[in-house]
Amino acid sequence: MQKLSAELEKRLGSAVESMPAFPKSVQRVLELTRDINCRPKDLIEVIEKDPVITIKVLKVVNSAYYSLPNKITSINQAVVYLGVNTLKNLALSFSTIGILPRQNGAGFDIQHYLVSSLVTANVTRSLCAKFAMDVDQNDAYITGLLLDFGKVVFAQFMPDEFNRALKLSEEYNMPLHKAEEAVIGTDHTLVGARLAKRWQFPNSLVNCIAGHHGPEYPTPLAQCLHVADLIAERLGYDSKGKISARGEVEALHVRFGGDLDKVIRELGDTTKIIEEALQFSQAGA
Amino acid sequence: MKFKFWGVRGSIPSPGPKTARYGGNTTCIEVRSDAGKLIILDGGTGIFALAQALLRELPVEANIFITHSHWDHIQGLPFFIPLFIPGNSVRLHGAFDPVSGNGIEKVMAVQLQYSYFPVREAEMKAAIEYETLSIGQPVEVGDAVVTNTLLNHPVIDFGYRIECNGKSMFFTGDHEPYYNIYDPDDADYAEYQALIDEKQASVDAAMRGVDALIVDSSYTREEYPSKKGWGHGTFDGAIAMALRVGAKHLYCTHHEPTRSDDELEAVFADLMQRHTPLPQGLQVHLAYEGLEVVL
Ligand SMILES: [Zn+2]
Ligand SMILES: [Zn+2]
């Protein structure tokens, strides 16, 4: 990575500083989901203290997707019906969606970004479950979800330049991170990683975000994220990344057998993944 | 209606001299309606021996109902031999998994990945159909009706009630009786208790008055405290359940893989001694491989 100019360094620093803090409740949910012995009531307490997460969980639990026979009106009731494991998964997703800004000045489609991130997160988790079983599935999900967060920082704090990068990528059919590099002088991997670091995510996850456009993918999680990114692009949910626009994509790690189509087939029905992401993104709205 | 146990073990197959009398195969129950329609509850390793027996009555029309996706309830499915024979039909029913977004076809697909199993689904010659059930959706199988109820396990678990010409049975799959996650002095205790009571009442209603109640009785009451939250029940809990719903016969199953036949009988003897005489004429049995019951 080349050295940034002092001026750019300063602007990036203040952009990252100006992003909202990572909500305490989300940190707690993450901590609790990592602990296999976590007491259900502790998790419920955290969720209930956050009315936004509570409303979203109830909204999706009452959607046609679950088709429960009764209307669920409290988190406690959701636990009685669906069990604490299912609730853990929902809370994790919603608490992360909750930190996304609603709009920006760069003409960046946040709704599309959100669905893309959910698809990437879901695919990353499935890939890890199949091809890298030693990776914690919650870590896989959350890293997939935050992978492109740097784009949001650009859209919020450097809207004009980011807008130019989007246009450049569109006009010349080039990967967005290359266009960002050309217009801004760096790309969303660096900003995203700095933000994740400020949010005190473990270094292993921060490094994955920093290196998610290569050139190397040193860890099993990084390899899964790379492939998830490619699959999300193939499914039409790449949040404008165009990562394989010029065919310069690094080869898949041997663990995936080298054939992206085969990996996609092994994921099963991908329309389900998209359907779930749309469902979640709507509940998040 | 009649039924037969082909697998009564929980968690992992446990063959060997210490489990020879009750059997080491994981969960599988064959049910026959009065008209002879074939219903199979769960596809643990017990389904393999059942499959062998079915070869005598080809073509087979099997209606399999999966309680939940844990290995011990599905791992025999690829070895259900009728799947490979043209002219047979197999309908697999089960719940939707809201966390992964998968329907019931996944329990088969996950096992038919080429690196783990040599035959692809396309090569299975029977007519295979998948029916992902919504909660409470009744399914007619000839002269029988199968209705699911959402129970309590780490993944979505359906208990199934089967009715046929006035006779009825219920199988829980894996189920832990509801318990209050709060301490009595917590503010939420009373509210949570009311919610459990309500859910419990609806589950009890689904089991009400059955001729045979087949229940996950993995643990003794002494073992249970260290296994709380794992999603399984106890022998004492099963008796309490049977009495609450007015079942006529209770069959305890999902035996612990480490429990030898002798230990299982000792546990059962202790249980019966503490509960005798049983009210309401309830009769309690230990399920074993090969046990056949006519209702
Ligand atoms: Zn089991
Ligand atoms: Zn189970």
Second form
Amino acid sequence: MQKLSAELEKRLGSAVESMPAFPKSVQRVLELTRDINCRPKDLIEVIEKDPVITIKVLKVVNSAYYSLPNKITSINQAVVYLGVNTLKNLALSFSTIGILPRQNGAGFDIQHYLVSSLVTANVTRSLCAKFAMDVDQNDAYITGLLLDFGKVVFAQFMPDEFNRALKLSEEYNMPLHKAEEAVIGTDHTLVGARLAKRWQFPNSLVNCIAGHHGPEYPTPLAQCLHVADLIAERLGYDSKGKISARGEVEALHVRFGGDLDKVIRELGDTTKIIEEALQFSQAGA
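Please give the other form, namely the form predicted on its own, since only the form predicted together with its partner chain has been shown so far.
Since only the chain itself is given, any partners or molecules it might have are not part of what comes next.
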């Protein structure tokens, strides 16, 4: 990656600082779910204090997607049907959706990006459950969800440059992070990692975001994230970033056996992953 000029450092710092803070209620939810002694009651109490998230969770649980026989009217009831992990992921997803800008001057498709991020989060969690069982599935989902948030920062605060990078990537079939380096002087992995650090996520997650385009994937979570990126692209949800075939071979070589199609088959019915992502994105809008 190119050395950053003082002017670019200043612009990136200003952009990251201008992004909304991550909701304290969801930070508390994440803290609770990392505690093996966490009680569902504790989680419910935190979510119930956030009326926006509460309304959106109830919207999802009462949707046709779950087709429950009776209307759910409280978070306490919702956790019975959804489980703690799904409830936590809903809260995290809705908070992330709330931070996304409705419009941007770069012509970046925020709705497609959102669904892509939710798909990547679900795929990352599923990959870790099958291929890296020592990785916390909560961390897998969070990192997959926030993986490409640096693109949102570029779209919002460097729209002209990011638009040129998008066009360069499309015209020359170039990985987007390479086009960003050429046009902006850095890529979305750096600014995304800085934002995740500002939001006080663990260094292990920050490092995965910073290095998710390689060339090395030193941890099981990093490997699962890269393969999730490839699978999301294969499913049609790549959040406007092309990935090189060389990276695919490297990431799949040991842990995943070198066959992306086989890995996808082992995930089962991927339409469910997409349907859930679409449902979450619509409820969070």
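The term rigid core refers to the most C-alpha atoms you can superpose between the two forms while keeping them within 1.5 Å. Remember, it's a predicted structure, so these values are computed and weren't measured experimentally. Residue numbers count along the first chain shown, from 1.
K88: CA shift of at least 2 Å between these two forms after core fit? Yes, the C-alpha position differs by at least 2 Å between these two forms.
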